[in-house]
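This document opens with one chain alone, in structure tokens, the form predicted on its own.
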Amino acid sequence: MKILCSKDILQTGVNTVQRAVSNKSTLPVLQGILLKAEKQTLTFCATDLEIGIRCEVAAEITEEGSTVVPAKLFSEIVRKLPDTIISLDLNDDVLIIKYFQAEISLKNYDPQEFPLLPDLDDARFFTLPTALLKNMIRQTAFACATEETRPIFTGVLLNIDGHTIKMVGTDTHRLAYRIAEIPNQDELQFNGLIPSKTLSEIYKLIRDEDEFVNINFSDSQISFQFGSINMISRLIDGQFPNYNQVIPKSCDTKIYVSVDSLLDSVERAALIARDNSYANIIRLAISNRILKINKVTEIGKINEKLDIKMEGKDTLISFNAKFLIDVLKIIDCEDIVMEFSGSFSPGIIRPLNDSNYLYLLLPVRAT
């Protein structure tokens, strides 16, 4: 294998696929990046057996071949290379990296031991605008669980029925729901539970110039192709809960409040709420068109008041401040509607004049 390419080309490929490199596997080859030179294309691949990423870049190939480089060391070397044309020359299992009058020799892994990333080209497929997919990921994936004890809650439900797409994420303490219409798309059907880690990586990798994402899926796997990147991921096994059953159909109290004002107040209250007894819990008191946010702990106290529009009964309810902050940061409008049905029922947050997004938050019993 003999390759000539720029440092930028190498860095683009390495930075793209190293997100999928395994840090925990007992198989050394999974801690590497597969380099494959073929037909003037240099392909980078990495996988942790849960997700896999492939990235193709143009390069001058004088001899085809493949090898697996140790990901961490190779990425550090590439980052520190000078901005010039780099030569890669494979000699048995040693990769020789040449630049100017210098060279580095790097012992590699056997590419035959690297697991192949399956192609799902013959599977069922659909296409989504990247802007739509990124927005839906941003508004739902953050609500998923991070612990693997209950795997179905670490994934985002993606449901497509005809021209309607829904994404739902929950960790059982909160739930984020987003619905949209798919423009210029034939009717299709899909229902799968995608790891939130996969979607978060896709969100980071999609560029502004990538207009569409091609999505292929089978019964157990799904792939996302955009630009020069292809990411494949397993689908999570299991039955996603019936989220419609937990969304209240009515409320006793409804308030209208500025997103920025509420976010600022909650973030300040969260600073005081960091004590050992009721970590990060704040209380909302709603009465006479005033929203009071207060917290008293051993380190201090805070008392804030916000003017609001209000319908219905006075109420008092406590929430995890972080869960409130998370949603207020991703809502794309100036005002929200908050709906309550007492101190011990879920609260609902919606953007004003936008029925396509909903956030459900369970209250916390706190003194």
Contents of the next structure:
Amino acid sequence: MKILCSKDILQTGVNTVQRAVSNKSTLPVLQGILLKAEKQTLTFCATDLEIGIRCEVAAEITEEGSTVVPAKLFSEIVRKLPDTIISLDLNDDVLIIKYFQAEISLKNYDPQEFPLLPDLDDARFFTLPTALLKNMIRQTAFACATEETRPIFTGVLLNIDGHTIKMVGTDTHRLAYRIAEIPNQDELQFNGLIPSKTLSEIYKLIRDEDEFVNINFSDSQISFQFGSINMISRLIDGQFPNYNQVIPKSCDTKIYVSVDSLLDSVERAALIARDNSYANIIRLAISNRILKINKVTEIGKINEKLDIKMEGKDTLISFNAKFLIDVLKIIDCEDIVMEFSGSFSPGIIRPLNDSNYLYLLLPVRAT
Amino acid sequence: MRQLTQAFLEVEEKLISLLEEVRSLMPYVQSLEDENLRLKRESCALPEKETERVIANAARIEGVAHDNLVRLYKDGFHVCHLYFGQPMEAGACLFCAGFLRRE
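Could the form predicted in complex with the partner chain be shown next, to go alongside the form predicted on its own?
Next comes the full complex, and the chain you just saw is listed first.
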């Protein structure tokens, strides 16, 4: 294998696929990146057997071949290389990296041991506008659970039924729901749980100039293709619970409040509530068209007051401040509607005049 | 050849006697079916008072069961079908709350 390419190209490929490199695998070859030189294309490939990322870049290839480089070391070397044309030359299992008058020799893994990423040949196929997918990921994936003890809640439910696409993420304490219309997908049906880690990586890798994302799926795997990148992921096994039944259909109190003002107030109150013994809990007191956030802890106290529009009864409700801040940061409008049914029922947060997004948050029983 | 004809005649006789036996059993089957239908109708036609008692009892059991589930939830255990009976280690659960509200 003999390749000539710029440092930038190497860095792009390595940075893209490095997210899929396994950190804790017992299979040493998974700690590497597969480099494959073929027909003037250099392909980078990495997998931890959960996610696989493939990235293709153009390079001058004088001799085809493949090798697996140790990911961490190769990435650090590439980062430190000078900004010039780099030559990669494979000699048995040693990769020789040449630049100016210098060279580095790197012992590699056997490419035959590297697992092949499946091609999903018999998969079904659909296309989503990049901006829509990115926004839906941003608004739902954060609500997923991070602990692996409950696997179905570590994924986002993606449901497509003809023209309607829904994404739902929950960790059982909060639930984020987003619905949208997609054109030209009359016959399409899909229902699958995509690991939130996969979606976060897609979110980071998609560029605004990639107009569409091509998605292939089989019963157990899904792949996303955008630009020169192809990412494949397993789907999470299991039945997502019926989320419709947890969404209250009515409320006793409805308030209209500015997102920025509420976010600022909650963030300030969270600073005082950060003391571990108070578990980051803040209390909202709603009455007489005023929302008060009061917090007293051993480190200090805070009294915040916001003017709001309200309908219905006065109420008093406590939330985990982090869960409130999370949603206030991803809402794309100036004002929100918050609906409550007493101190113990879940609160609903929606953007004003936008029924396509909903966030459900369980209150905390504060003393 | 004659032996074969004889064998067929014997089989024919046996079949005729079997057919007669089946015909003699038919009235018994018919009477059993009639009796089954009559008994089914009788068992469905419970007196109104009895029906009310059954409905009231079912509602009472449902109420007690709901109270028990609420108590279990307040004591810190899941009552949703996903994790029923497991301790709620990280605070309240939306699916338990939704389930109790629906009940």
